[in-house]
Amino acid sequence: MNVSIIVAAGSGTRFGADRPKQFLEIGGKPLLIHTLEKFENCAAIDEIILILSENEIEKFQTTLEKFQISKPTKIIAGGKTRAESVRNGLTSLDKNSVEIIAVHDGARPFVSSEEIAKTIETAHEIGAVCLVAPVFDTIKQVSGGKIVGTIDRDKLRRALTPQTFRFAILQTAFSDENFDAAATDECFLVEKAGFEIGFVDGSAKNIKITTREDFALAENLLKD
């Protein structure tokens, strides 16, 4: 059985609105239910596990009803971090059946069911991938207030989601032994537990949206 994990605990501070931003509507729908159906629509996947705030969850099962979104079996308060969100849907999962687990950020509604498809086939040949896009910015190493040096960008990619792991693989990366609550996703644990990490080429369409400015770019993003 292939899972996805999509974490959308997160508080949206950053933003500045009344309510987390992936429950503010965007073309008439919350931009989470947005997410939710590239995962719906994916044949791939055979279950969600949706991560939310406490104070969230009983609101957004109306919301699923509402748009008809039927994959979700389970609903599980994240925790302070992204990483210990993750380790909260983890631990829900029954060891026996899971063979594969997608995570997703519930922010990124523009991954498409293709994308999430292809690196499920990858970590069912090669263990751990990663959905990646091509660094457009020139980047520079900095330290002490200076910079240092100018990195290669062929040499680097951005992280996107879905991060997607045999689920033994994902288990041992999440261990007591490995965790780290800071980390920004979960190839990073993945990396630090031993584990080769192969990557799959996305859009980079694929975006986060966090700020204001990101919304503007998403309403405009669905017109195309």
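Could the form predicted alone be given as well, to go with the form predicted in complex with another copy of the chain?
The following holds one chain only.
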């Protein structure tokens, strides 16, 4: 079975709204619903574990029913950090029935179902894979208030989500021995645990909505 853990427990403090950004409407529906629809419509995903803050779980249940999102079989309360939230979702799963885990940010609504399926296919083949996008800006290395070098951007990629793994690999990465609550993505912990990670090229449109400027960009992207 292929399962997605969708992380949407953040408070959205950087966004500066009364409610976390993932619940704000864009194009007539909450941002998080746009994200969930991509996984709902992906035949390669059998089940969704949705991670929310505890005080949003009951309220969002009605929203799922309204927009006919049926794959979330569990809604789990998140932790203090993103990594803790993913760990909560991971520990809720039956290791005997789950083969592949795809972890995705709830605030990335522009991933495609095709990209999701490709990461799952690749994870089946090689064990661990990250969806990535090219870096177009020139990247400078700095030190002591000065630019000290230019990094070859052809060798760089932006890490996107989903980041997708065989269950056993992700379980090892999130074990007490390797876990770091401050980790900002799963690949960091998987690298730390000693596993090699492949990559799948994704679209640069797969942005994470973090600021009001991102939200405005998302509104424009939905019009395209």
